[in-house]
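This document starts with one chain, in the form predicted alone, laid out as structure tokens.
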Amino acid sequence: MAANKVVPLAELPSLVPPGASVGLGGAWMANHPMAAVRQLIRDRIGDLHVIGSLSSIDVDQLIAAGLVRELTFSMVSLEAYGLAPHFRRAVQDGTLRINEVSGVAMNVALDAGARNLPFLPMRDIGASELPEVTPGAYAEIECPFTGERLLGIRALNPDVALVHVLRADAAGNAQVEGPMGCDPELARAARRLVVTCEELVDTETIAANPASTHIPGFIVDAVIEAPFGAHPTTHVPRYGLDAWAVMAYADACGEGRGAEVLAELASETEEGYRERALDEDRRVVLETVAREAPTLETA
């Protein structure tokens, strides 16, 4: 019988020690492991080296909470809703150690980590200054076959990865039916993998949709059920982006009330968060948007 890896969200601190390097899944405004991020904030798990590819409100809130020592990233933004205010302030003030790489390099670094390789090559990115400003991530190399100048990208192996998925069974077999970013590579590169999911299902349900199983259970260490666990970012096909919540966050930070937002998050349970942030009308709208809005396949 497969091991039961299900744990409550409240046990997350036992899986993410202070000082750890933590890879956060999601990309742009989608699929960020927000329930896990909120729990880290509640439990004050700090001194973290956060690794995020196309990051957003997840990283900004961790920085706002004072939990991030170092950040390896290719982007942190609220996209159409503005700059990530705490990320920008920390970088401008020089209070956050940063390692900036391109989005492609981040994918290559995680892929190298997933393959248990020290690095993988990629082509020179031309006029970019990133290899100069982040020398620990890039190294100029020569192709042993053609002599071509290439860039070697150092592998990334986070101590822990936090990835949010649509559904999972107790053994950790995890399914995604929307965009994935580089979550599968991050999952395989991490030394410990914690999956949060919209719903726990039985193994028969997983087996009935094998093409959706992008993370196999044997690489998962813990499974946490967290409905609306990516909110306010989108998690297609379950719910769309809560633009109202993102705008409220941006406005509050712009008015100097970011500390109030973080204090509220830290003071409430995840169930309390859902009750406050997601009344019935908001849930219906977000679920309808995810269900009815055209995709690239249907437009």
Given for the second form:
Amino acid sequence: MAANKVVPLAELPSLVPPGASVGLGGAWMANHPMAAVRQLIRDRIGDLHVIGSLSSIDVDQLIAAGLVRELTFSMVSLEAYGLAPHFRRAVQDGTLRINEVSGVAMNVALDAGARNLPFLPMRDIGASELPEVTPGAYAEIECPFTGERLLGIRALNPDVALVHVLRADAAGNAQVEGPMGCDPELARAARRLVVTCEELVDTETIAANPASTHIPGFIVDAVIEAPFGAHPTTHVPRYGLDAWAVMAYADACGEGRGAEVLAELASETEEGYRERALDEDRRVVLETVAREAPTLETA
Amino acid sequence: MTEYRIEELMVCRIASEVDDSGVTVLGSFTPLAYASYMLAKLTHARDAYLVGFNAIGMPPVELNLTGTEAAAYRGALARWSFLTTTQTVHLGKRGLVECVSPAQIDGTGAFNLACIGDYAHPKVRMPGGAGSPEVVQHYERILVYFGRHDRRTLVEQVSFRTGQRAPLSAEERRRRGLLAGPVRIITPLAVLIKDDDERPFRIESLNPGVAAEQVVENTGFELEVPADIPTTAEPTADQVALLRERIDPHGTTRFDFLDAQERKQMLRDLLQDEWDRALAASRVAAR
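Could you please show the structure of the form predicted together with the partner chain, as a counterpart to the form predicted alone just displayed?
Shown next: the complete complex, the earlier chain at its head.
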């Protein structure tokens, strides 16, 4: 019988030690591991080096909670809802150490980490100033075969990766059917991988649709069931963006009530969060926008 | 003559760069660019591949704030991770055109998505460039668009070079294994183009009713002003109808043309509408 890797969300602190480097999955406003982020906030797991490529409210809330020592990123944004308020303030105040890396290079860095390589080459990124301000990520190299000048991208190997998926079995075989950002590579690059899932299923359900299994169980260390675990970001095909909640967060922070929002998150269980943030109407709306957002026929 | 708004003219100009040969990627929230890609896909570029949030070959979708990713995935032909997309499209020389909408650009084509003021001690820290440095360096055609054309946006020198296409000459780019093509800036006043490292941006076309002096006056860097400058093509009645009735019936492409307060009000209104529509649709589905 396959190993049972299922643990409750409340056990996340035993998997993420303070001071760890933590890679967060998701991209843009899609599929960030928000339930896991909320648990880190509840348990005040701090002094973290957060690694997130196209980050959003996930990173902003961890910074707001004072849990981030260092951030490696290519973007932190609330997109239409504005600048990420706590990220912005922390960098402006000089309280957060940042390693800013271009987005494709972030993917290459995780790919290098996943392959057990110290770096991978890519062609240049033009006359960007990022290699000057983040010298630890980039190095000019010469191709040993052609002599071309290339850019070496240093590998990233987070101590822990937190990735949210649609469904997983107890052995960690994890399926995604919507945007997955760079999650498969992050998952392979990490020294420890924790998967949160919308639902736990049996192995037969996984085997019925193996093309969706982007993360196989043998690289997974722990599985946590977390319905609406990406909320308020999207988890396609289950639910769309809770833009109303993202806007409320931006508004609250803009009015100086960021600390209140974080205190509330820290004071409740994940079940309590779902009861408060996701009443019946809201669940229906989020599921409906994911199901019915119109495509345009070309005929 | 067809009545149109300035954002519709810009959408049509951007759409004209998308053709059947290429791959166009949708990344961060840039509704004006999204509308352009959908318009191309519904008219002259039906065989172009749109890639939205790594949904490969996504169908054209109606623009909205909450369901665009879901719609993109529903009709997509493949679902990749971001690494596979960027290896294949960005680094693999398959990127035809992608828009960037930064905070600043200067006369070298360098643009800024990082900060206003000193990088280490910024006055305003912005989101960062995501994949834009690689996009502007590796795609065939680069379009940078702005909702306003002034000296705070088109500046003498950017505070930070998030990205910059280099070099610009076709011959030198091909020698380095890169696709060749110009950088264009699309604004409410004009289209500017640069394809030579040694020469400044040139006014390629003036939007209807705009004088060259007005463009020069509102640009913080040197411009080449040809003696005869064509007028940017105006949208056709069909294009305007497609945009208003099908692609962007809720008007999200106005977003980049509003100030902060107006944006907030627009988002509130759009979200109220989306909430009401979703609840109504769920009741229909439940019957």
